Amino acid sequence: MNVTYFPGCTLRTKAKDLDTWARASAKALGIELIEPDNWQCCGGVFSYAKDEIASKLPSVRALIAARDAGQPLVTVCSACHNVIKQTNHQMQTDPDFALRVNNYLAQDKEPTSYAGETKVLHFLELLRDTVGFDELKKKVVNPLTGKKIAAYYGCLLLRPGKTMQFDDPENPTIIEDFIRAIGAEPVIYPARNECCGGYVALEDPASAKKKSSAVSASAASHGADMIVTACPLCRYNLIKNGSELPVAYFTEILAEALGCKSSASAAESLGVKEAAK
């Protein structure tokens, strides 16, 4: 199957491996990730300012590309997912916002309009709802047997809950179910959906360090061997602030379980992109 894929800026610059592993894993599962032409930064954070329209246009244009291709729009970065999903929801539910956006779009070289028709999925939702975790389990060639992995959700996948509709914001299970599907043992711990402090790291690094250290300490005290997350910023913040456990991105352990991590890393080192194959 083909899906429209929005990689986002981080996976195109500082975190290229995360994108490479996602592409290799998708290919192993029979999924083709197709980037929209000339996509731009999603905006990085969703602004609730009523007059803040211009920063939403890149997300809307990516949504339009997916709609016109007849495909869902899939993201791997939780920040991109949050911005695009909230923008889509606002196009569906806020007539004034939608009117302003469409007034901008009407001035494009090829005028168009959008009304929130696209289905937005995080890659984990694609695995759960389209591939199915039972089917994913059948594709695993290198099960992570014996690994005790703590899922770290952070803020952006789960909140605001009524808009994101990703999982139960207080008691999520999707990453734990993913961990089971690839043969490892999930570790449940209190701080798994608490903030890592990433968004205050510049203005208050001490607070960010305290928050991220609390997450890793909580996971370690409950017997985890490692932490897995779906947010590049969370991963960066946990590692930067000295996590006592290794911190992996979910696409990395997925590629490892599917037996394509080594080939994906080799392709990246040679400058070969799966998108070009």
Contents of the next structure:
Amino acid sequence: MNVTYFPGCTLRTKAKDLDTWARASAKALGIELIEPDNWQCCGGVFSYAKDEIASKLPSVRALIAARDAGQPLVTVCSACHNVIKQTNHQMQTDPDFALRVNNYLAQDKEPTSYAGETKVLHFLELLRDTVGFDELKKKVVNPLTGKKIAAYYGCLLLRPGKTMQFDDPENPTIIEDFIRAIGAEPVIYPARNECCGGYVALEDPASAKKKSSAVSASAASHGADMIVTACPLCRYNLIKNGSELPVAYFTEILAEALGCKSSASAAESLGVKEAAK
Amino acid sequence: MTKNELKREQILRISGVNPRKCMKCGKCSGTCPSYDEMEYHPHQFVYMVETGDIEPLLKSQSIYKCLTCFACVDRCPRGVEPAKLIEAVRTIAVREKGANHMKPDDIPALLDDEMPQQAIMSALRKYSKA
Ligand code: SF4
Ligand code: SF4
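Previous: the form predicted on its own; requested now: the form predicted together with its partner chain:
Now the complete complex, all chains and molecules, led by this one.
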């Protein structure tokens, strides 16, 4: 099956592992991730200001590329996913916003318009709803038996719940189900859907430290061996602020379970505490 | 319309929030992870916008402490969605001439080798006009 794939800037630079292992795993699962030409940065964070138009055009253009290809738009970074999904929702539900976006699109070299037709899927949703966790389980060649893994959802995959429709925002199960499918044991802990401090890390690292260390301490005190996330900034904040557990991307453990990772790099992501790359 | 009333109207319009739906339960502030860093808390944004007490909010550092975590959006029992108001106040503050809270030139000093691009893009979008 072919899908349109929006990697985003961070996956090209500081979060290459999130991207590399998503691609390798997709290939192993028979899914072709097709990157549209000339995609632009989603902007990292969604603006709620109804009159912010131009900064949302990159998301709309990615959505149009997927629609024109007749494919869903798949993201793997939590932040890209949140921005693009919220922008799509705004195109569907805010006629004034949609009109103003379409006024821009009408001036393109090849004029076009958009009304929110594209289905936006996070890679985890693709695994759950398209591949199916039972099918995934059958493809696992290297089950992570005995590994206790804490899923860190953070904010962006889940909230706002009405728009994201990813899972129950207060009691999600998708990443735990994923962890079970690859043979490991999920660890439920209270802070799994609390904020890591996000971009505030840039100008107020002390604020981010408080939030991140509460998350990693919560996971550690519930007996986890490692934490997995889909967000480069969550990973950065947890590692930067002294997580005693290793923090990996969910795509790394997926690739490991599917046997597409060499044992050396697998040991690195699953083994001892590592520094952020 | 006074300048203050004008700003209030603008905040209500670009946020789409109706502060009169608030029942003052304080749940938004109770769930806010940045509560300790804020001078004005999410429920106070709602009340102060309702009563037109806008200037103190525009001048407060609280608008830069919000993490856009959407917790108050999801957990408000009345669907007020306070983060949308905070976004509107911050947007109006940084759109003033010369009022960008963070400039691209400020960034290099704030970076370390691992900081993801996502953080830089997000901070610039939140702290300065597009
Ligand atoms: S979105 Fe902002 S104001 Fe609302 S709970 Fe999160 S940090 Fe607090
Ligand atoms: S949670 Fe909602 S109703 Fe309660 S104080 Fe906050 S805005 Fe008002």
